[in-house]
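Below you'll find only one chain, the form predicted alone, shown as structure tokens.
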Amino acid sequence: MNFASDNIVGASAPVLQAIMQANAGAMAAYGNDEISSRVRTRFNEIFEREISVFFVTTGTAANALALSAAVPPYGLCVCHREAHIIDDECGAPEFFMHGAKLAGLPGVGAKLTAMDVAAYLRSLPKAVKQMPPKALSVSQVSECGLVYGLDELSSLGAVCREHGLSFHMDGARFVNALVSLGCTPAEMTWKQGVDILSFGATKNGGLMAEAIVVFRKDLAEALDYRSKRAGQIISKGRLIGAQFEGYFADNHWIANARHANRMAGRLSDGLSQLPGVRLAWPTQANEVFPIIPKSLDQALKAAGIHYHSWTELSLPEAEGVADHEVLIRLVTSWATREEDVNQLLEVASSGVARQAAE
């Protein structure tokens, strides 16, 4: 049983029935073909407005090429200090950026305050010695498994707007979110001033799918010959948008996340019920981040399953790991079977009990 994450699992049925129907015959390359133009046509629909789309095939490539667009090489990117784009892309975004930096700020279950957010921009001083802030970067969903509301994305967006920065949305998990707050990817974009979002698919069904979507028609403006440079216009660029296509055909994208936080919390409502496991914070997406004893990670691991230690570093102020305790996080997908996931609550459940009664 493998809980380590979302990316783990191959592409759904739809997505690749939809890239053997686009591997027919011969088609406009680098994008120009007939599927790219539906599925930029379908996003139009999908965000309630016109708006650029870019296709390429990472996640880091989405985040890199957007931040670059709207960050200047002498410029600040505010983030979280443990966002993906911070911690996990060995470099990627500030490479693009030619040089501009990445400032990580604290915040709980790492999201960020505007409040904060705030706080740090008026800190800094206004002279050529300090690079300018001129973008902030929030991950939905957090890299600790958290959502924000529409409301703290209104407030970041305000903040955004009073100081001249641009909003970047890292969505490598934005329809996992999109369910838990029940709304519309225009509420949970552009509504609450988002101006470019990377839009994930790979970890819900994709096979090698992802977009930047641009709200501001200045950020894209040079972001064809950035992913040119890139090496990110795929010649055959339709078998991307082919799976787009099939990732929104009869709202499977909704589905599958749908699925795959019905299973995380189904693992978090067990999980939190046996005795000496705790949440670390609320699930509310499809991460699950329990803190349990090291007697029960070692059952888990000898009965196969497998997951990550987590940090502690954004944890609540009156939370800790105790010494015999590790932070584990799980990660649940389109694809978790039921079984597996009350397999692996049999496992923990035997496993708290044997501990009890040594």
The other form holds:
There are 4 protein chains.
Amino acid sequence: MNFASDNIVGASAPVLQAIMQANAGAMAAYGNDEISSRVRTRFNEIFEREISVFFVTTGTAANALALSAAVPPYGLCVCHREAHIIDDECGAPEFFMHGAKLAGLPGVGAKLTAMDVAAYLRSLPKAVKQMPPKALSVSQVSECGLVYGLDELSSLGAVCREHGLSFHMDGARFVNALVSLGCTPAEMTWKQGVDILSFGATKNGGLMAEAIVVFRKDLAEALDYRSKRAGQIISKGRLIGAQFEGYFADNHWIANARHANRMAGRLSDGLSQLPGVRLAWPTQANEVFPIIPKSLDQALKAAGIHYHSWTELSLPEAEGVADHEVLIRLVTSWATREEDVNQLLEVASSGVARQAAE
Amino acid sequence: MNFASDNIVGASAPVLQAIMQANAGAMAAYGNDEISSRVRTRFNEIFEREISVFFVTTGTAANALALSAAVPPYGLCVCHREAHIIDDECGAPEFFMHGAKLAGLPGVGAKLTAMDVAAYLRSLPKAVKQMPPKALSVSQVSECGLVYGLDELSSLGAVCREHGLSFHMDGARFVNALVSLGCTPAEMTWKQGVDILSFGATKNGGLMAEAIVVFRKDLAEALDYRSKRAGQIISKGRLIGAQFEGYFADNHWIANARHANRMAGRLSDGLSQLPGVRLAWPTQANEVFPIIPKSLDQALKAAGIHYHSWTELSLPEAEGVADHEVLIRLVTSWATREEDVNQLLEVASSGVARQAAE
Amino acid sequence: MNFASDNIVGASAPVLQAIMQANAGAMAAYGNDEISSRVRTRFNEIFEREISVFFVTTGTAANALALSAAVPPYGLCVCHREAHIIDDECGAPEFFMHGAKLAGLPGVGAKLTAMDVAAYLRSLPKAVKQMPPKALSVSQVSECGLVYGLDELSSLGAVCREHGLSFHMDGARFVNALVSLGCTPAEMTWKQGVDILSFGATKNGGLMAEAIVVFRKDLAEALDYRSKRAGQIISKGRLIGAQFEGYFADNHWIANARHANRMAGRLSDGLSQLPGVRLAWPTQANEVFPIIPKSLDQALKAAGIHYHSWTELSLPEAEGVADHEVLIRLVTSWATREEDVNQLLEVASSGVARQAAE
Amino acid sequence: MNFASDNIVGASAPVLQAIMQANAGAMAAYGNDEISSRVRTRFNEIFEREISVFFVTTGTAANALALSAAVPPYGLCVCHREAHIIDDECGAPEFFMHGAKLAGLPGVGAKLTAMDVAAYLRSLPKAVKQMPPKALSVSQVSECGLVYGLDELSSLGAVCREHGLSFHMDGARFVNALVSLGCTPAEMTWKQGVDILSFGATKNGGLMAEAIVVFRKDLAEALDYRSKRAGQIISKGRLIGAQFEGYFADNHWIANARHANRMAGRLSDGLSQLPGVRLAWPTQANEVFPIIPKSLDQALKAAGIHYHSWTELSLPEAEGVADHEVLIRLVTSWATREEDVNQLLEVASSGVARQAAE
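The form predicted alone done, now the form predicted in complex with another copy of the chain:
To see the whole picture, the full complex is given below, headed by that same chain.
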């Protein structure tokens, strides 16, 4: 039973099938093949407008390239101080942005509020020593498993327009947020002011399928050059194109995310009912962050259940973790089996019961 | 019939099969899976020593990352002025090397001689205004389809050691050169002084399988960090690991290259016997560069045969192309069918005959 | 009366004189002149050993170039989160380090403790996603006017050695700290483990005289190339060389700093005795940080006294500034006249008295 | 007697005087002083329009910063293959442009023709692998001492507009070209389509006075941030401002250049009349490039005359240097004394005479 992350399994059947089928015959290289162009059209339909799509090989590249289009080397990119781009990519954004800086702001549940962002922007000295803010980046789903509501995104978009910032969304778990909100891709992005999106599919059924979706022409202009010089344009482009074709067919991507979120919901409900267990944050997508007794942590591990403890996250005091407790992260995916969820819950409840007995 | 390049077809059967088989089950992400570690051991066997291997997604990334490990931002990398790294990667090396410069030297057949490189290095002013040379990069196979002999590589390696340069080999068609020379991977690389190698498999049966092979510990030290910040460490690393496993199994890679070279040899022999047709350079691997009458060029295209003209290459005067002629490039691969080669030769000979009749 | 900063006046007489005298005659360009080489020898004497010295035109360049020698593009540089390099240089360090990141730690009085630095280094995940720490940078004098003691520097040096970090000191006010401690330049630097130093003279009598002093050969190796490509090697190098010659002659630099610190001491003593006035931090060099009633602030400004308020600094709660108060910074220099100090104190005390009367 | 370069002497009297006078009193730092703002107005008058001026400390920084405003990191900058920016600045442009590339074209006398530039631009493949051209840079005076005529500049400007390139002029010897053409600063720059100019004063009487003059608002927008992060904004900005004030006063800059050019003309006339001596290029500004017998070279050096041989320049065949000859460069300046010129000519003629006698 492995709840460590949603990138530990391979591709889901339809995606793998699509790779197989696309393998035969000669096609133009470097993404100029017919499959990739078909998929680009599909993206337009999904986002209900003309957009520019750039296929890349990792979420790191998607984020870093997207930001490099929005932030000049002397500029500032505002994000949450626990953001993936600031903490988990070995400085990729700084590399692609040529030294531009990430300004990490605090915020509950790894989410930013429009008010905090606006206050920060107003506080910046108007002087040449101060790098000028050029972009805002948010993670949808956030690093704490929370989902920005449409109103929250809309307020952040307004702050961006007011201060002349480009608005970037890190959508490594884009569709998990989408089904959680029950809205359309357009509603969750450009209709709220999002300018550029890292659209991840690898975690939700792809094998290696990431894309940058650009809603503003000026930001898309040079991304093909930037992508080429970053070594991100693979020669047999059909590999990525095909995955997206399989991913979108018959709403397969939606179904995968629905399942992952449902499994997370079951885990969350079951665990939070146990005495001595509480959630650090409500479960809104496919990640559960329970604070559990260390004894239960041992019981789960003893049962061969894999997951990560999440102590590095700096929690607001109110939600602090006691010495006898530990904060853990459980991630579900399209591949999570219901029986595994049930078994984890059994192990947990019996573990708690045993604890109470002693 | 498509002779445009060796990256226009998908993966060969064993490689595709390996991807399928590797898809099932949970594995550690980011290249820490068992398949990738098995393949690393396989690389050690193939190169007959402990080496460091880094998997990347494109040849561009392999070259640019390799050079970034060898050349500091203020340094110079010597290469041929027709080299792929200088002409065809939209400045990727300069991006990854943070502004370090490529110094392009002339040389027949897109090959460098140890004498020319040494003369160039001696000619550089010893002054702070002059970026200090730090690496030499050669393409094996060269951009004109030629293969460096072991003695040539050994002489270049000696120049590198004498002047304190790191020696990089762009091996996008590594194995095509290998079977052409009939030597071992070790003999074609570190035994001649090569320090770091871009090892390409995509053109010879892979779907997306590239690796950086490092023979010097100091050059390998930081490549994992550099690779991560370049967005080159894919999350489901098994995808690349599996391809290499299928690629190496039963000497499949050798067989693919032998076939490609043999097809090129047949094309080369057939064409060079036609009146009015000559070769710009001898055919030594899987690329043929005939200089043909424009009338024949039209005949071939009329027959629906795809290939690129190669006029951009600056040829030494002696080999100049006349106004009624055109230099073309024909590339064969593991997937080239013998009947296609025969048919091309028939179209060509009848085209030439018709021409003579008029 | 201007206490805004110590860079608002020109050069002190001996420095200006030296520029005049050095102007005549032909000399080698780019710092290869006899004056510059004489001064290099002088630096060796002052630091009691062979060192490498690189002349630059700004403190920003000194810091950024020094760090670029110590931190690779994928590395981390630890500093205080109020450090000048992180807050006041428009991203110069990130530019010169090619995207390497500054990690800002908290600490009272803008000073770092060895314990905090060590704890931070231990807390970093050992993973490729984490940029590896490569350098520590401290400001001597700190942004709050405090001076690191030799024991504190020695402990920080030990942490650097233990974790393989290079130790950088931002010495924009080097000599103000030096006379405050009453030690030798060697004792305040390499004898405590400092590897590379930004040695500022502009604020203490120079017109434009900054230097990078390197105590470790490996860090000095490429700095001439880095300096040239950064546009920092001026063609008439005598301009900077001459200033340092005048600066060091007859211990002029020491005398200037003694005067500046003494003036700050008088200001500090006088102000802190006034009711309703207290110091945010003790005065240890040539900067005074009093927290004063807003009414007094208005009185001082009304009297035409120039200085900056310092509200942007995030003070530890204990030292918080009340709503009716304001934190200001008063900087003295070699040019500060005793009568100006006295007059400021008179204005202040009468202002406070008037306030009490109302 | 030193004809090595025009940067081997200090500042001319009026410039030195201006530095002295500007030293007294308190002024705003970082170029916000009254002197610097007066000089900015003066620049507007000199160029007959509103322009943006940025003061920097070296010609290297002026060129590299100017290009960084015109060329994105993925772009190409066209220049002559002997250009100072490509050969003599240790990669500063590549550093400031974040890896953008310099494309060096051939051309007689280190000058580019509009026809050659246009032909090169048309020849570039329209593909993502090809860095897109974004700027053209010319040196006025060229590296061979030649001056572009207004018609030549105008044609180059037209090519830039047609292909969407920014037009940069390296004016390290701006005024030497200006007096040679006898035109106005406006006529030699923006009226011919120049967008951004490196305006050098150091070689013609300054001590350290360089400026970037920008004629297009969009190119000026971020240059203050770029300049700050490059460590080019000196804290006591009056130092540079004052030099320019002294430089422009009473047309002092024009007088200095007239003298330098006149001295070069005398040298040129005298030498070219000697048997066995010829000029590699006509003398149009303050540099003379005679091809002389090696025996004469020895005689001159024996007489203690300092200058550089110029063999590294790749001359067009027609002008080739024979084995018994050497190409040398003689540079005159505002400080060159007529008697030194006369003495050099005497030494030369007697040397040639002695040679003939033997």
